[in-house]
Structures are given as structure tokens and as C-alpha cells.
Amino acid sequence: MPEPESTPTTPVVWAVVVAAGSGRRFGGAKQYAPLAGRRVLDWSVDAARSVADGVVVVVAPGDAETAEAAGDAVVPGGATRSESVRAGLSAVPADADVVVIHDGARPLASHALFRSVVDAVLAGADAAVPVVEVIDTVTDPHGVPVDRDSLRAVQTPQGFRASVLRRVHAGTPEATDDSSLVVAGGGRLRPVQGERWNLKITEPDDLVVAEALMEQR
């Protein structure tokens, strides 16, 4: 008789949101900021969730009853990005195939652009990282131009291999960015196309911009 058939898997997709800054330059934590009826926050974990299967919310300690509501698991952050990182991907169920790491800042992220990171993992990439053009003339310090054709600007969510991101960060490194811990072990980086309008917010002023975009889309 012929072997039956097996059923394929469904990845197990899981994110962990940090949002566990303080917002010097915002003046507050600009993560619960008042966005179209939302808060900041609210909107980042929501695009998120279109693709995973549950979401962890890394916040600052003490800010866990704020943000409770927000996600599947909410953790406190540590002193450094990497650690908040660490911190929520220790949240993450071990069964899980790929992690997206979103910033709680980056509110105007698409479906599209989540489902993009996550297809590139599971076309066979480590790591997968939204990257666009640099428009603006770039200069170093002395003022000499750095050629813009060779530079990215990066941005969240990046998706990852999960046993590949817990790997690299086992030995508590330190990095502004997952993927460059990817790529400084060996693995496999993709880079995919990002979104002009997926800023980060930063300033006030950026969610003046934010709550544009929102009313254009």
C-alpha cells in the first residue's frame, strides 16, 4: 500500500513588539501617544498581529498595567534595546518557526510589508529587513558626501528564523539592530522592500504626519 500523504505544517509565526523606551526626544513615552483615536502602540501591535499567531509587548518595568491589554504577553524591558529584545523573545513558545521584531514606535507598517519579512523567512533567509533609498544628500562630519547609491535606510518589522535569532543573541550581545547580529554570525540576510510613509515616530511633529498618512490610506 502507498505511504499516505503527510500534511504540511503551518509555520508558527510570533512577534515581540519593544516599546520600552523612555522618548527623550519626544518628551514622554511617545509609545501610548494619542494616534487617530489609538494609541501609538496599539496601532504597531495590530499590525503586527495580522501575521503572527500571538504577540509579546516588551515595556518598560512598571508600565505593565499600561500596556496589558496590548498584546498576548506583556514583559518587562531591560537597559538596552538587545535586552528588551532578549526580554521578549524568553516570552516567545518555543515551538515557534519565525519572530518578527517591530518597533512599538512604527505604527504605519502595512500587512503587506509584515507578510513580505515573514514569506522571505520561509523562502529560506535568516533574517529579513525592510530597507529604502536614501533620498537626502549624506555627508560625514567634515562635511565630505558619503555616496548615497550604497546606503539603506532600515527599518521594522525585520522577521527572523526563530532558532537563528535565539542563537545569536544566547551570548547577551549588544546591537541597535537584530540583523546585523544575523549577518556577524553568518546567516542569511534578505533585504525587502520597505515603506516610504513607515516612519518611526520620534518628534511630536511625526504624529501630525502620522495621523495624515492614516487619513490618505
Second form
2 protein chains.
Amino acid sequence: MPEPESTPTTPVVWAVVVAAGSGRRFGGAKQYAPLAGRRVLDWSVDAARSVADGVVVVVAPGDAETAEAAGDAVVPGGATRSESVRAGLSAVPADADVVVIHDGARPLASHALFRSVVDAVLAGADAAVPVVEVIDTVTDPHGVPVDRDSLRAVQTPQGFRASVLRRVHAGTPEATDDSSLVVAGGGRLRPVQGERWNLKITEPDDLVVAEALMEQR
Amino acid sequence: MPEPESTPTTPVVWAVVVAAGSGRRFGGAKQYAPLAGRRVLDWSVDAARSVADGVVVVVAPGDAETAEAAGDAVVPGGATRSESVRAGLSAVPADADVVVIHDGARPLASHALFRSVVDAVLAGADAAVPVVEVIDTVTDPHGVPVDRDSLRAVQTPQGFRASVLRRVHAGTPEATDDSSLVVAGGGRLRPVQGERWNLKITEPDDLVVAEALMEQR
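Next up, the form predicted in complex with a further copy of the same chain, please; the one we just looked at was the form predicted on its own.
First the chain shown before, then all remaining chains and molecules of the complex.
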């Protein structure tokens, strides 16, 4: 007699949106700047929510009230980006299968991009990251060019097998990018096509650009 | 009796605007795309003209008529970027002291940026290039991060002592960037602060961004 077919369980996906920066370069907390009638952070959270069962927003200590409406949970960040990611991860339920890390200052990442990093993890990757080619010539500080074809610019959202992300963060490492921790730990990294205009809001002019691109859509 | 003071001569500055690309990625010749009521190329040439006694425009063979109004001289380009630069350089008068090379697809470079590369050459540099920091995380093709602080993104306009630029091109080298030829030849490179929104038009969405930034100015 054949075995009863196992019921396929729907994978549980959570997102951690990191918005704990002080916006030193921007001249204020850029994640709360107005953009197309809402705040930068709201757009970033909404895109994350389109693939996630829940969203944890990590904010600077003291900003919890400001960010309240944005996520299912709002937690204070740490002194570094990696500490902030760990603070967010600790609020992700234990049954999550996939965790997506996203930068709160990237309001233009599309639903399709979120979908593709989640799908890549469900298909077997330990980490899936959007990459784009580098368009400008890049040099070292002495003006000697670096072969562009050997470089990739890495964006967020980045998708992770939850168990792998928790494991690489257990050692409290520091990195500007979580996927590099997975690579360093020997995990399977799957690049997916990023989006040229998945802009990281950095300077006030960037809001002009983001607004124009949103109107275009 | 004191020597008569020598009359300081005004340095002669010429610009070469390279617009010979086929726009394969753009889906058409992006340098002729409309932007804020004119063509991308016209903005690029005008900014160059603000510091130059004359402007040579290098176009794809067959485009000479299209580009006619843009420059003081219009010359057909070669099969590679460096060949196109040499074609432009050959139309620069022999008495030029400074040559500025600019990409025809960068319509947002400011007059101030052109001024600063010319001034840096007049102050003694062999080459002066606008550089900006790299904002995204950059990795190698295996996902291993490259230290961002060791990388600079290089833009145009690039200013050159005319004699140095002619000398480094005499050997018909190939490079995506002229300043790297000067560095390879042992010349003095002076970086100047570039402009984050000195965008190289690459995809149709870039025109939306350029138009928004122009309206903002």
C-alpha cells in the first residue's frame, strides 16, 4: 500500500527591515523622510510585506514610537548594522523558514525582486542576493582600474534560510552585508538579477529621483 | 634694469565629447534621446563649452549630420572607445594646453565640475578626474566582499595636460578610461570630488531620473 502523501506545508517567511541608521550623511533620519505621500520606511516595509507573513522593523533607540505603525514588531537596533540585524532576528518567530533582510532606505525594491530572493531560497539556496553590474569605471585609491567584470554591486532584499542566518549570526560577527557572512561560512549563495533603480536613499536629491521613478510606475 | 614682465597667456582649453556609442543596452542611440526639451548630447556639450574654447564631438560613423549643431567640429569615431578619443584628439588644435574628455551620455555634469578638473590641471596635475565613493556593497563573482574604502567610482569630465594625453595615446592603447592610461604612464593623477548625480544615461528609466533632477535645479 502506498504511503499517504505528506501534506506540503506552506513555508513561513518573515522580513527584517533595518532602519536604525542616524542619517548622518543625509542630515536627518532619512527613513522617515516624506516620499510620494508616505515615509521612505513605509514603502520599504510594504514591499517586504508583499512576500512575508510578518515584518520586524529595527529602529534607532528612541524611534520606536515614530515607527510604530510600520511593522508587526518594532525593536531597537544596536550600535552596528550587524547588531541591529541580530536584534531584528531575535524577534522573528522560531518557525520561520525564510528570513528576508531589507534596508529601510531602499523604498523602490519591487515586489518581484522580493519574490525572486524568496523563491531562490525555497529552491535550495542558503542566501539569495540581488546583484547589478557596476557601470562606472572603478579604480583603487591610486587610480589603477579594477576589472569591472570582476565586480558586482549587491543590494537588498536578501533572502536567507532562517537556520543558516541564525547560525552565521551566532558568533556576533560584523559585516555591512549579511550574505557575505553566509559565503564566509561556506553556504550556497544564489545571485538574482537586481534592479538598477533599487536606490539606497543617501542624500536629499535621492528623494527627488525616487519620487520621479514612483510617479513613472 | 628689471626684465619686462612676461604677459601671462590665457591657457587654451578644448573639450572632446565622446558620443560614438551604439546604445545597444539602451535600445537606440541614447545620446540623441530627448531630455528637458533638448537632446542628451546637447546638455553634455553645453556643460563642456562652459570651460572650453572649442568642443569636438565624436559620433558614430553616419551620425555626423545628426550631431552637426552640437560641436565646433564633429568627427567620426572608431571601433573602440579609445579609438574614438584619438579621433577627437586629432581634431583638437595643436595649441591646446588642456583637453577635457567627457562622455556624451552624462548630461548632468555641472559647470563647477568641469571647472574643477580644468583648474586641477592648470595647478599642475597631468590628469584630474571626478571620483565618488561606492555606496553599494561590492563583491567578487563568488560573493566575497571587496573593501569599499579601497574603491572609487570614476566619472567624466576628465581633464588632461594636452601633451600628456597625446603622448599616452600615441601607442594606440585600449582603455575604458583615459586617466588610467596616464596613471600607467607614471603621470600625476589628481582626484576631484565627483557628483553623485552625474549620471551616465544607460537605460530608458535614467531619462526619467535626469529630467527630475534638471527640473529640481
